[in-house]
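First comes one chain, alone, set out as structure tokens in the form predicted on its own.
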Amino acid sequence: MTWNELLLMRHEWTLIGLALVLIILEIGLSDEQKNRITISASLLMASITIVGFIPAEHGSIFGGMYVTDPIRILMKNILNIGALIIFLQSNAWLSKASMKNRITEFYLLLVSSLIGVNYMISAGHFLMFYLGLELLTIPIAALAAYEQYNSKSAEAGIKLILSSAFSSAILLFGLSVLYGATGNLYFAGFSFTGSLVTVLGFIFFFSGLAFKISIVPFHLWTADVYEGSPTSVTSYLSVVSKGAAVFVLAILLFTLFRVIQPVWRDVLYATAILTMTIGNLFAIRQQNLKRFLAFSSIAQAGFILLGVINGGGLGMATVIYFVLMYVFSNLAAFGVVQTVEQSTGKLNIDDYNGFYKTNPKLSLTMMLALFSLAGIPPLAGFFGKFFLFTAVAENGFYTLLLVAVLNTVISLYYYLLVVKAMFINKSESPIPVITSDGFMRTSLLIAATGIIVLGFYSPVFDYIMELCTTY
């Protein structure tokens, strides 16, 4: 193998790079200077993060199980802004007492994961495929019951390990009979036929992989796992695992199972629907603000479905754009959640009235948040919506299109109530002002300009559109 071989594996690399960074600093640093590493690893992130974006060669090695291409690279270079955002919000939950001695071990496992991640990005192989989504999967388990003195983290932990092991035994069901109905496993030489058998197959294949994106009816642990789990983990499974799952979702069905493209657009027509329509109604019911926000995320898959279903160019850039403005947005909510929660223990709606009065700079960046994830204009999460909705007109889906319209304005009431309660709702004991360290601010900065970045700076999405040309 040729050193511009190994290049190809850039993300991967400079990732494993960054865990052998943390084993050194961990082994080297007393306890007393433990939290030197969390601005290490930060720093690392940033720095891999940058690295990422510099031009590079593209192809395939191991005789085609890795693949990478440039859409496959700016997906990549996507998660890692929304890791590197969570990197900087975990800081202050990873300075407690109770957790001085477990930083390492929260970021080996952060790192693990999204080495995990860029693996199923670029597999070009069905076992390749597999070996990340579960590398993706079980480090992330581990976190959600990291905090070992919260049943509520235990609970969260035993739950996504028990749904995680059910989906993959049911996508690892589907590639079985597809393996048996093809008898390859590698994309690039794939042989669909469209036969029952093959269809079989793809509908647990899909049935697996929704799982992981929380799509209605496999939505079930998405509320009590994220509720449950530390903010910094319910951050990283809302945004970089459902993210890349959708995004390798799209690829196959762009390319694998094109063939049977009639087939999956009617089981993605009536999972959409679903999706959108359970995800607001449930989320209207939500006082505490980590299950409101599942509820929110389990309605913008729902939207994000739209996009697929276009099944061309336009329905591929509308995804990666969507999936760049809900990093954003996402992350941003999530931020200021946990800067409350780590101050005052607060996660309910209600104990957010007369927020702006104490709060101002974080209530409007919880605005802009749910402003953008209710598609209120001009902030990016209008134009995601906006790129979503013109990607199901060009197929002529038009009543998919006023579902989706009449869930946006369902959505917008419910992401309302949280702002009403900041900016109008008195109270006589409003949560006090808290000052967030360094790190929260940065990442809080970061999420609120791309929110008004994107919202304004068309060319980014003209940029997606090309790279898509091929599909």
Contents of the next structure:
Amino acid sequence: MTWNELLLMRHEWTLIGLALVLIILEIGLSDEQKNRITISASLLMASITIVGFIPAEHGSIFGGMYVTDPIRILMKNILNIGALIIFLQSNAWLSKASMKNRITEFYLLLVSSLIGVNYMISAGHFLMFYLGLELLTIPIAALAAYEQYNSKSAEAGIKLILSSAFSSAILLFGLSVLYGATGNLYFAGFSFTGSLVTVLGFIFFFSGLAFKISIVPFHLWTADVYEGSPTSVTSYLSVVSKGAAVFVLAILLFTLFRVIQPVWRDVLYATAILTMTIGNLFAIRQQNLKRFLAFSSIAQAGFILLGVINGGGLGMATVIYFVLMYVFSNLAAFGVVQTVEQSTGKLNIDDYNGFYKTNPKLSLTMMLALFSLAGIPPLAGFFGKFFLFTAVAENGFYTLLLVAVLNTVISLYYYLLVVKAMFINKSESPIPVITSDGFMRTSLLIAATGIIVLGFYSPVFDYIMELCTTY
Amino acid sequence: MTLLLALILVPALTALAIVFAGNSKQVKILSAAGMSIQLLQSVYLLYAFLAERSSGNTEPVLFYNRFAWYSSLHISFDIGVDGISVAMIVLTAIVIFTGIFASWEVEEQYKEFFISLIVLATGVFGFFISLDLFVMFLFFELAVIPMYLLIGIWGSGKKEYSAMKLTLMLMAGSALLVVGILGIYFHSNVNGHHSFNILELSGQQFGIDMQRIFFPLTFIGFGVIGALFPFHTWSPDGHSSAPTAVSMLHAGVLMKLGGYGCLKVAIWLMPQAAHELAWIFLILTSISVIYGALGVISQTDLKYINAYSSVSHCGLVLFALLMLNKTATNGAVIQMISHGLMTALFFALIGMLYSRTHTRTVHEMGGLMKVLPFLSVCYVIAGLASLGLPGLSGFVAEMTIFVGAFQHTDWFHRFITIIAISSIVVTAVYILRVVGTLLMGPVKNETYLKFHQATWYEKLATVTLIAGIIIIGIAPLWLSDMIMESLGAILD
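The form predicted on its own done, now the form predicted in complex with its partner chain:
What follows is the entire complex, opening with the chain shown before.
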């Protein structure tokens, strides 16, 4: 293996390096110095994210097991940004007394999962893909149960691991059927005939992946796990883990499963409508903000499928762009929720009554995030959603488009409920003035800047479009 | 060109400057200064436009400029104005200018109030200057969203319900627009690529099947904000709950986005379907006209009265547009401007009366002419303009509309026009009844005698609006010529 071939895997190498450094720090630092771990981990993660953006060669190694190309690198970079923001947002939670001595493990598990994300995206072989997927999931199950004395957290952990195991089993079954039908597990040279057996294999495979994206009807674990897990882990599940699964789904559908496009198009058409509608309708009824964001993220997943349905370069570009804006918007919302939760323990929408009077900056950030998720101009979400709609219209699926746009109106209703609580409702005992730490403020600043600037700065989308012309 | 950009930049920068302002005085002075500059700019634009036209420039769109934006999707920031846009821009500038002065007494969260109000205005200005469907849509939604906060926070009555209803209904309208816009985009072919540019799209021949689907979507999408029956129900609730300046801006300008969009997008780009399907929408709009007018009669709240009358008047705008001839369309645009000025004046006066009497119910007031002569006279003028008295703007608009409508000789158009005309009678009934109860007769309450007279800012707001109404009423020809020239490109 040459030096250049090693460099192809720089995302993975740098993350493995980070994991090693964390272990060394854990051993080397005394208990009093442990609070330095957050800052070291965040700085290292920031440099890793920046290094990821440096243009470099691409190609495939290990006989095609591992593949990189500009699109995959971009996907990894986007998810790295998300992970970085989550690193920053975790500080307040990790500084609590009950988390003492457990800081390093948290980052270590998160980094392991992130390595899984990177391998999964770069997979050139189904087993490699499966390895990445498991590496992504298992650390997260441990993290979901991280608050060991909180029964909800333990419940979330066990629910996540069980449903993941179940979905993995389904996915593996699909893979074995595909292997039986084609005799090959390499992506390159995958000879797909479109026979009934392969379609069956695909359906199982898709179901397994659909768990990760929480596409209806495979979404039932989502709300409970999101509610019970520590908020940082919920953010990771809803942004990085979901984003990675969406990316892989898009790549595989657009290349390997291209032959059976009519089949997966129908499947996605139906699930997209179900996912958007059910996610939205359930979100209306939620009081707990984490459950609320869980259902909202289910609905957003439905919107992402609109881009996947397109099946062409425009579809791929809009999916990537949407996930990018979703990283900023959703993490801004989770950041505010996390801040309030850590300092007051309050999580209900009603608790936010009169929030603007006491915490104007946090409320404005939350409003930006929710408006962006709802698709209000001139925020990033407007552009993300409009481009997804463009992708659907390109295929001429105007009925689906109509369902989707009407769903945005429903989603606007529940996002406005939160805005109403913060800005309009009055409360006798509003949440007191909160001073968040520097990490959180940095993360919210990054996210808010992303939300505001992304839409105006069109070269980002044009660049993604240019990369995606190969599809 | 830079002039048009300045039309969005000045309000945007004003809103930004307010963020850094200190007390309520500074905020108001900043807003007033910004909107005065905006008004001057708009009048200068009008002057420059007319000068350019009289020097023989017959381009359909003047001051055209194109800034590349999302080049991969052929979205660009296209701006330019024709006579209709110029007229609407001047109207918007007048209404927001007077709106600032009508809100001079807002003290609760004043900073946020003026920022939201000016952001709303930015959206409206952007909408009128943009020639790219995507950009136009962006500004359209930008104008709708601040509405939620403006009504929800500073409104009165069942404000939360009204704010939510208004926002969701208008957003549902804009949801239909997304489908319409994308349908137009993907059916277009300009030099081998799709286009959002209205000028390029106007040269396209869309198939009739495509038009049959997307014309109704676009027309209803814009029609919702133009209070098209049966999608008008947000309007009475929204207007009655909104604070004064927001009612003014909303009824005066925002509802005109509907008419303007219907003309510039639905009718201009898809004319065959417009001809084919006009009858359905004519029935709906004539219901708006007559239902709105009859609805007023049973109302006792001044704001509801004006809101229903707006439904009727804006219905007339859409009604006239659907006549699809130049005279009626010309009347529709004049009606938009006339109604914009008139309804802004009404809402401003209602706000001023309310701040003194603390009631909006007609029967609880009386004899105001004796205690508040200035405001009462203004109210009478607004009323007379509304019922179409010659010499005021309402007459010019309605006359032109009905003359245009009668150019159709078939029985259907005749019949429906007569129905619409009969709304004038109803209008006269409710206007005169309200004026009689509210202003004439003995002073209803002893406390009325202690009312302070109109302040300078109230006078400034009302006089500016009345000046507009009278100018159009006495000298409408320049306006009508300016609009007529632009209609050539749209309706031929």
